[in-house]
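Next up is one chain by itself, shown in structure tokens, the form predicted alone.
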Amino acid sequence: MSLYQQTYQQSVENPETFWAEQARRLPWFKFPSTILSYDDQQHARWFDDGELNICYAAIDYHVEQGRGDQPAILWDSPVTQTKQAITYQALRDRVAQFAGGLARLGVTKGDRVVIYMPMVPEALIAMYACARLGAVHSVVFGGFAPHELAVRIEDAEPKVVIAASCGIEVDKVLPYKPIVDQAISLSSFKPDACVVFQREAHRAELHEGDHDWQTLVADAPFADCVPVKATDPLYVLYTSGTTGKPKGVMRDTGGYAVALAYSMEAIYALNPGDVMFTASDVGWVVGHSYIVYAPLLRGCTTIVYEGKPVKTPDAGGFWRLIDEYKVKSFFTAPTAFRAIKKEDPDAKLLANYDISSLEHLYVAGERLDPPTFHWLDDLLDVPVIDHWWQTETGWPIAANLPGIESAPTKAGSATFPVPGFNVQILDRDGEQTDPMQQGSVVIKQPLPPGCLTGIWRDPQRFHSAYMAAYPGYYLTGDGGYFDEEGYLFIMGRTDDVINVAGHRLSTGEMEEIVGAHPAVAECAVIGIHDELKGQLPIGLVITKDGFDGDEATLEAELISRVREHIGPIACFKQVLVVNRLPKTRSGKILRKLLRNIADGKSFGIPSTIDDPTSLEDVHAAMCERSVGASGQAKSLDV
């Protein structure tokens, strides 16, 4: 057996022994005597009687261990042309003092606090201050519309809302306080107070019940770390639900801390003092796990980047950061690299920087399409690691694991299941599939530490959404397969499999073929309703900057490619060139929404959408070519 196989086998056959060993690496106030237990619905609970505080484990403990002068946070903000380094000692003091300010406002253990902030250090300070007090934070992506923020306030019932006065984009300043005020007015639940961090680009007008951040902390006492049970919630993070009502994914404290600390060593191969750059946002699970908590639990330095992959100022921004801060591990979404590839197809800007410090590149958030993988693999002299996980799991389900044993990479594969995740592929009857046979990707109970422990205020929804379809298994909602060597291939959401005249076909496979064309920067393939064949695939493509070819010729070439690789059975006969594709702010293409538009079905615009006007681009292209039922519509109300 390889070292990976030994480790994985131990984790699934003796999970209590395996995770007890990992738990001993953290500074507990009370080490748990019960490692694994189950609730009434047989959902796993980890370290039930243990006590700790994740703020202590991530910050105070490192100060006590002599790392106080090491940078904990490196803030780099090209939109404000500002940089700041915050040591572990300074971070401990700022967090403790802000926690003291929150305590003066009445925040205590178990209370909820909603945080509505851009990518500034104060966002992390606010999150850690809540954790220090044992309060439950719920971070909402800065810039979300008032209605969506109101829904989250109403569900979380926070005692305090913490907001910045504004967010700063490449070409605009977005005032946050009017959004917060409107959201509170829309919500039937009213917080006791609102704390505002004033930014010079736009200072907010404060009203009754509002508190200026600096004034609040000016004479606030330092708050101590409050011991909490390992099973107490650390945060609630809202993710889109199929019903339109967002799901409040609830994360525990102890299991999450143990899982993240383990992942930093096993997956990201980082040691104390190393620098990790995760290009995401604290509003997403990636930001929670690998900007805020995991790097500091490991004693690393984390980069907080208030910028974009492109246009801040150019497509070389990521390379500059790696060079300047000697980044060892870099993590971002495939969509970020597709944006870079679109603007700088030959990566000429990379020549301006020395990225020799970089040892591993990680991508997640959506499937890493093979064309983007090959572009990166050819460009960089480091392993390109596609790893797969979800908001619900909180950390990777499958990955290449250089911290244990590196494996050869395969384009389109997330490599192997991470220790702790007993991943299986089941058919419709709940039977395990053979290698190379696609099915529903599930995880056998018990889920490892770090995964969601429920849906906030809706335990039944947790069970029905994730556990009911295959009793004893967690339903990921993704389809995929294992190959003969045990490599896991995730082919996209199970509803991205289309049925063409009785043949089940993967739109992910078609996207691989379309995306490999040298003129295509990004693409999506969706199945639309057809009276004769049930569904037909249609391609939506964005061309690379500088493309000056004929769109009809490009369409013919793409159709020919799909026909050659899959065959005429795919019935791939139409491609639309569009300027933009509708995505979430984390970069996922909203394929279900595209299908509903094409089929003329009613739909709600999800709160996670980055640019609602992108729907109009796609709809106009569909109307022009008379695609599906949308071709009969004259307008689209977004």
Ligand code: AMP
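Numbering follows the first chain given and starts at 1. None of these values were measured; they are calculated from a predicted model. Between two forms, the rigid core is the largest collection of C-alphas that superpose within 1.5 Å. First, how it differs from the form predicted together with the ligand.
- If you fit the rigid core between these two forms, you'll see the Cα of residue 53 move by less than 2 angstroms.
- With the core held fixed, residue 591 shows a CA shift of 2 Å or greater between these two forms.
- Relative to the superposed rigid core, the position of the CA of residue 603 differs between these two forms by 2 Å or more.
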Given for the second form:
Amino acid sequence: MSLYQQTYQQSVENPETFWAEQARRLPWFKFPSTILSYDDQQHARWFDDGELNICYAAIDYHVEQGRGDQPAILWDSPVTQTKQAITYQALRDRVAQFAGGLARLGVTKGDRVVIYMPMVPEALIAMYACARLGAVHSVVFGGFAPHELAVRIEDAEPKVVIAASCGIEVDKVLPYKPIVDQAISLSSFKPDACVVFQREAHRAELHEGDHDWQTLVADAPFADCVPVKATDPLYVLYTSGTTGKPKGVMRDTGGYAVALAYSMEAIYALNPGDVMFTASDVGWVVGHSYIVYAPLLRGCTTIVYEGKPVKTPDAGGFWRLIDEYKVKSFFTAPTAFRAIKKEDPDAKLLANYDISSLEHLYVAGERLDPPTFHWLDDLLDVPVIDHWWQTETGWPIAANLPGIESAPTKAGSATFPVPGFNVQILDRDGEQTDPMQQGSVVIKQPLPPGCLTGIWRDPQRFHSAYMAAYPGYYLTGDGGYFDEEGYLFIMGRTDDVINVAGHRLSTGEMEEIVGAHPAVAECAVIGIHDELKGQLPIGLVITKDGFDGDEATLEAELISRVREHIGPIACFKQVLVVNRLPKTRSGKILRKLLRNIADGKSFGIPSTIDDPTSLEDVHAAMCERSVGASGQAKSLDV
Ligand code: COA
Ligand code: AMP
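Next, give the form predicted together with the ligand, keeping in mind that what was shown is the form predicted alone.
Now the full complex is given, and it begins with the chain already shown.
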């Protein structure tokens, strides 16, 4: 049996012993005597009576251990032409002082704080400061529009909102404060205060109840780390579900810290003092886990990059950072490499840099498509590791594990389940499938430490979304299969969630917005294949009887509605007015079939269809407007 297999088996057969051992990595205030217990819904609770503070474990502890002079954060911002190194000691002081400022505003243990900031060190400082006080942060990605921010404020009920005055995209400065102001006015819940970090590119106008970050910290006392229970929430991170209401994924403190610390060794093969570069955003789970918390828990240096894979200033940006900061593990989304490949197909810019420090390259957020895998694999001398995870799990469910034992890579596979995750593939009847047979990917209870502990204020939704489909298993929402050698292949979502440039979006939410237009009788939003972004949403719309407006104007209005509601990252840019939508006799729109047609796959007309000619109509409309690869789709006789 391989070392990986031994470790994996121990983890699933004897989880308490396994995780008690891993928990020893952390500086607990009180080491837990109970390792695994269950709540009244039979969901796992880890390290119930343990006490710790994750800010202490990630920062203060390392200062005490003599790492004070090591950089904790390296900020590199090509969009502002700025670089900054912050040592562990300096970070401790800045976090403690900002936490002191927050405490003055009345923030205490258990209070929520919403953070709406771009990739600046202050975003991390704000998160650590909340953790220091035992407050629960909820970071909202800067690409979300006021409405999305308002929904999150309404649900999380934060005492304070922390924002930057602006974000900076490649060629534009985006004022954030008006978005925050509009969101607060849309929300029926009103926070007590808003703290604004002013940036030179655009200073925000402050109103009553607003506090300037610098003024707030100027004479604030240093705040101590507040001990919290392992099961106390560290953060709520909203993610797209199948409806318009995002799910507030709740993360505990102790289980998360243990899982992240374990992953830094087992998956990312990093030692204290090493440099990790995760090119994502603090608004996503990848940012929470592998920009903010995990690298520092391990005593590493984390890079905060305010730039893009291309155009800041060119497709060599990532190679530059790896060279300049001697990065050992690099992690980003496949879409970023597709963007680089598009601009620099032969990676000529790589020749300008020495990336010999790099030992492993990791990708996640969407499946690493085989062409991009081969491009990277041919280009680089290091293992290219596709690993699969979700906002809900907080850390990888399946990966190659060089910190335990590297396995040969297979294109298109996320390799093996990570210790702790008892991954199984079930068919519709809940039976385990044979190798190579696709099914629903589930995780047998108990979920390991680090995974969601619930949906904020909605235990019923937690149960119905994840636990009800197959009792005793967590439903990932992904489809996939194991091959004969136990490699896991994740093939895509089985629900209405799509993945656009590594960003998770709900087509159900877009349908709600499109369907609310007075001229729309019915609609479907589907995710179709896109070379660069993986998927793109497209809307198919039937207008109400009597609609005599201009279709092009309606299409433009629908596009701008989605942009205004969700934000630019929805990338909703194509709408088609059609006469009919193909449905089953029970009235269900045949979305999967529509997707296949748009992706150029040949399609048979299912026997359950209500009106077979509707499918031909939609196909013709898609071809006329050159939607995706619909021109290649052929109707088959079945
Ligand atoms: N704040 C405000 N607006 C933002 C934003 C932010 N933080 N991030 C993106 N946007 C805007 C963009 O400016 C763009 O607006 P536009 O329609 O006015 O041009 C829109 O949202 C779409 O952005 P995006 O999908 O990112 O497209 P892009 O063409 O700007 O960049 C990539 C394409 C592939 C380079 C980029 O998506 C990328 O770097 N992806 C990596 C994904 C990632 O890190 N995922 C996290 C999980 S690991
Ligand atoms: P998010 O919660 O935004 O991280 O998105 C999670 C979803 O992204 C998963 O459920 C998958 O559908 C998809 N995903 C993430 N990483 C991978 C991967 N390595 N391979 C395949 N799909 C992935």
